[in-house]
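Take a look at this one chain, the form predicted on its own, written out in structure tokens.
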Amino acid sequence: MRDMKIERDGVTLHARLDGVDDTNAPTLVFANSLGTTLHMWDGIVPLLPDGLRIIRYDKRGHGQSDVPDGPYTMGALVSDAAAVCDAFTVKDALFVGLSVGGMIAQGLAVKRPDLIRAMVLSNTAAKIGNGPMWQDRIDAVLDKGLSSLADVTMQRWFSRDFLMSPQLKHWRDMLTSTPPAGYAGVCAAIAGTDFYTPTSGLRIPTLGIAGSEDGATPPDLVRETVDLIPGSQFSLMRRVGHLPCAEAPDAYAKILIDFIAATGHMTT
């Protein structure tokens, strides 16, 4: 494991490398959701095959990355992801993005096709929500803090079964420890994003993953987005919500491993 600090336009981003520290190794890059840190993937990384180089990072405004003044733009988030990839000399990676991380994946695949040879769009869409909805959330967070949204967010994130689990506290704490300015900044970026046209122009191997109980990006929304890309695949996970990597890490990792094999991303 190796941590790295990456500077871009005066913003310091925190990234972590697991697995093989070799630029020639097959590489996976993970981008997480709004209100989470790179630790969202902690349950997945140990389940992946040996021989992979695994890179994940904290978005601006989250985790150990800087919290610049908002609002943020999706262009800035995509450029941040590109800066992380460039810092690790990434080429032809398999990029796994969940929620806003999946929006970043779409934008990066359009802007920097040299970085991505295949992608997983998990619990995401080309457009999520609408301007007034996001503005209401921004106002609530900046006025009352993230604790005021924590309970309803957990209901969007997780299945009914998981809401009764003792593990829920870990994820609630991750959300409420997010800096309000960082959370609101990324909300603004999501609000301003509509990738339907650029995503429909992509021609790379793509897998969509949805959770049957996802209250943030329902399965039909995920499917609609991946269907924009010819030849894409779609996997529906049952009895999980918006963060299936947290609720069912073994099943989620198997889906990723099957896609890695199907795309020839790793040779044995």
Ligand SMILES: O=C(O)CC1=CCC(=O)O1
Contents of the next structure:
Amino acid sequence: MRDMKIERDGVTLHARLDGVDDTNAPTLVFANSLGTTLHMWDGIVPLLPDGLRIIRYDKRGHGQSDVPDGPYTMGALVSDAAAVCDAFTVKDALFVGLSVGGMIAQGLAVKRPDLIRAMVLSNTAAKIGNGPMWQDRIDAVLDKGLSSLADVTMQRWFSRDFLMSPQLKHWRDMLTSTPPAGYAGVCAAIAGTDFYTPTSGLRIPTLGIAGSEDGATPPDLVRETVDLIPGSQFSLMRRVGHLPCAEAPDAYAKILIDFIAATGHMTT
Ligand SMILES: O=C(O)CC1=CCC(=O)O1
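Since the one above is the form predicted on its own, can you give the form predicted in complex with this ligand too?
Then the entire complex follows, led off by the chain already shown.
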């Protein structure tokens, strides 16, 4: 494991490399969701096959990355992801993005096709929510803090069963540890994003993953987005919500491993 600090546009981003530290190794890059850190993938990384180079990072405003003043733009989030990839000399990676991480994947695939050869769009869409909804959330978090949003957020993130589990506290703590300015900044970036047209032009192997109990990006919304890309695959996970990598890591890792095999990613 190797941690790295990457500076772009005066903002320091925190990234982590696991697995093989060799630029020639097949590479996976993970981008996580609003209100989470790169530790969102802690349950998945150990389940992936040997021989992969695995890179993940904290978005601006989250985890150990800097918290610049907002609002942020999707262009900045995509450029941050590109800077992380460039810092590790990534080429032709499999990019796995969940929620806003999946929006970043779509933007990066358009802007820097040299970086991505295939992508997983997990619990995401070309457009998530609408302007007034995000503005209400920005106002609430800046006024009353993230704790005020924690209960409703857990209900969007998790299935009914998981809401009763002792693991819930870990995820709730991750959310409430997020700096309010960072959370609000990313909300503004999501509010300003509609990738329907650019994503329709993408022609790379794509897998969509949805959770049957996802209260933020329901299965139909995820499917509508991945169907914009000809030849894409879609996997519906049952009895999980918006963060299936947290609720069902074994099943989630298996879906990724099958997609790695289907795209020939370990053999190139
Ligand atoms: O609403 C949520 O908390 C879920 C979510 C929407 C975009 C994202 O990244 O997470």
